[in-house]
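Given next, in structure tokens, is a single chain: the form predicted on its own.
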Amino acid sequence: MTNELNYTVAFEELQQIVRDMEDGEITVDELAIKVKRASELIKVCKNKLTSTEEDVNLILKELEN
């Protein structure tokens, strides 16, 4: 998978991944590399959601000048 994951992409994965494991659909071997993923996809959203606040205010901030 690519390094260049959108939020939405890496959201949606999460998810699914937490939903699995509520069903009980990972197996103990499969877990630790689930747990990194999910690891993974967490620092992908957070990483996103600041890079998009940051904007956010910057245009705020454009937006009172």
Given for the second form:
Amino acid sequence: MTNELNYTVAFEELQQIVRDMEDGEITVDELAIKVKRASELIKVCKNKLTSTEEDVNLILKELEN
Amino acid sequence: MTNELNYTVAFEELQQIVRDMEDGEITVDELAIKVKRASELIKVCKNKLTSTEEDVNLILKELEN
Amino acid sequence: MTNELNYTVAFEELQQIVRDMEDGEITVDELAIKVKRASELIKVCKNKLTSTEEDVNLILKELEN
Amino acid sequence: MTNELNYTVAFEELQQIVRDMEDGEITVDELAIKVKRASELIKVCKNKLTSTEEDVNLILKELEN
Amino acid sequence: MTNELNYTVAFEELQQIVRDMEDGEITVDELAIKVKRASELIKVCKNKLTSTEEDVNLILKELEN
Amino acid sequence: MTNELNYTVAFEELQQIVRDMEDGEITVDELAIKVKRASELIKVCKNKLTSTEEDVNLILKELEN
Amino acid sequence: MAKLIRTWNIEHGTSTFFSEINWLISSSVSENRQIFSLQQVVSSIRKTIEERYQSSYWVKAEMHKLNLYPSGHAFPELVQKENDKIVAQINASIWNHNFQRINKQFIQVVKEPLKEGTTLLLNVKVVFHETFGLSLQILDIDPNYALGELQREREETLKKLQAERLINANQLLDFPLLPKRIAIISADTSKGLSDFMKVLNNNPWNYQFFTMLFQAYLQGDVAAPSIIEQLKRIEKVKHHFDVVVIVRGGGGEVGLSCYNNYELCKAIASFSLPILTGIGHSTNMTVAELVAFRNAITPTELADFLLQTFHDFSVPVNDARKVLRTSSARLLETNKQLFSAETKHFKNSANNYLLDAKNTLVVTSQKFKNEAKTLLTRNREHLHFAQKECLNYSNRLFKVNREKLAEHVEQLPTKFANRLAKEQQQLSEMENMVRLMDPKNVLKRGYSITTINGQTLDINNPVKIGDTIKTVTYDFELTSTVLKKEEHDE
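Let's compare: the form predicted on its own is above, so bring in the form predicted together with the partner chain.
To see the whole picture, the full complex is given below, headed by that same chain.
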């Protein structure tokens, strides 16, 4: 599923989880699940950032020539 | 039975017991039972917290790499 | 018989006796009997308290660990 | 016979005798008998009070321990 | 005979005699007899009072102790 | 596709992308796509500057008619 | 200029002229006919005219044709038109030396050579030549008047275009982003064209233009129709072009009044492609230049302008690359920072959350323990209190009952004593009464009792004389016999 997530959606969901956590809107029971989800989202975002950077650099390098 | 209790339910029941105790709504006859119950609830909550903490720490550690 | 009495019932009966004594509604003839009863009730309550306290302490001590 | 008398009955009879004596409702013939009776009643009451007090104190003292 | 007379009976007879004497319906002959009788009755009563007093005082004295 | 692109449209689209990027209005998700698109547009535009498209003979033929 | 213009009154002139003719006719019809040789007659006419028109006159006329001959002489046709109909016409002549001078002056002042079809102010002399006939010899032409006329034509063209709302028409067209395909109206010999092409073709950026020359005359009377013709041709193939340029140059500043020509200007203004002009002159802008999409002073400048449009296009395209690089980097950097901040924030939040939850649990547990202990303590206190009360109330009960008992014990002897005293008093009262009643006590005071047969005497127990009666006194008992009996008066 996470593969289908785009950065924006993933990052917003991450922010929402953090906000909910801060506001105490997550129960202890949910916490592990939420943290797991957040870690997935973080990975998605990281990968997306890395792959985007690589893509962009490739395109730009190609453009220079 | 306690295994099936989730943290939220357990903690709320615990709080209710404490509140009842504060309000003097628990008789001496009930006390032992209530204390027993509360101690079970506390154990449930503690265990849940501990396991959650382990889960969370694992996920967070995994995230570092 | 006293063994069957619970703390609440015992304590209420005790309080009634004390109230009656306060109101002067007990005759000298009844007094000994009432006092005897009260003392029994007090014993019941004390025993109940003690046993409850032991139970509670045990549970609480167990909780510490 | 006096042993069977309770404090309340005894005291009431005593009160009656004392009340009756001055009003002349007791004949002179009875008078000595009544006074005798009164003295008996007084003894009964005194004994009762004393014994009851001892009992009560005993019961209560017993409770202290 | 007088010994058998109780104070009440004696006193009532005495009162009757005095009443009769006051009414003047008694002959002189009878009068002497009545007076004689009355004297006897007064003696009876006096003796009764004295004996009663002694008895009672004894009883009361006994009560003091 | 790029062959069909009118250079005016390409130029405007390029400028829009540039503006959006300068304004930071592009998400990470869009970035690679936008950069790719922009690089295509740049190629289209550059090509336009240095290419020749018209044929004198064709025009002369058209003029005859 | 006004003081130079002295117009010749044609009507007046005509009348004298015709009187001369009349004279000739009348003489020819006389009876004794005198025959003149043609030369005589023509000479006579010449003489008459020469006598009559000795001075020169300023005449306003349209030079219909110039008729310049290779000899350098010109024989213009002069006309006056009213409503497009010729109302007067005459031939004229300009001798070579005059023509050279006049033309030079003209070009100097008007920036135009003498031109057919224009109205001029001419200084003329009426001449009659035996073989060539009557003509006006043009001695001079006022260039200032011509200049004024040109100005007037310019104004008129402008006014008309204004009226037709065409003045801005070309300028309102969209200019192509890259004016790559250029239809050039020029002459292949024009230096302007070669300047223009040189700049375009030798650009160091390798910008590629497609140009196609549409040959036209660029000055003089022929220019306007020629240019219009080429515009029409270009119109036919306009989809191959982005702009039209009209370039001219190196031909000096003369002969440009054609660019004020209404027809040409209209054609330019209403053309469907932007028209750029670079006709190289430094004087007042012609109407054609005014209505063109853009005017450059020189073809070179026009070419530079076109190159500049390429630059204008090329620079942002080249910059876009830089922007892509920097903006991408910035965007990625920003997002990375946001992301790493959020990740950190997330970790902190998770840890804080757990810490909070643990603290809350600990606090609640502690509270629970305290409450349990408090509850037990409180109950113990209650119990203790109840016990104490039991004792207190018992003691109070004893005390109250003891006091009440004591009260009664105290009352018992008093009440008994009172009672006894009352009884004794009653008894002693009785005793007194009895004592008082006792007959013995009556006898003591001297009374006696008399009886008969043991009975006291009264009506029921009467006594008769002789009866034996018994009398009792306190001290004695007497027996007597009744001697006398008397009744008491009652």
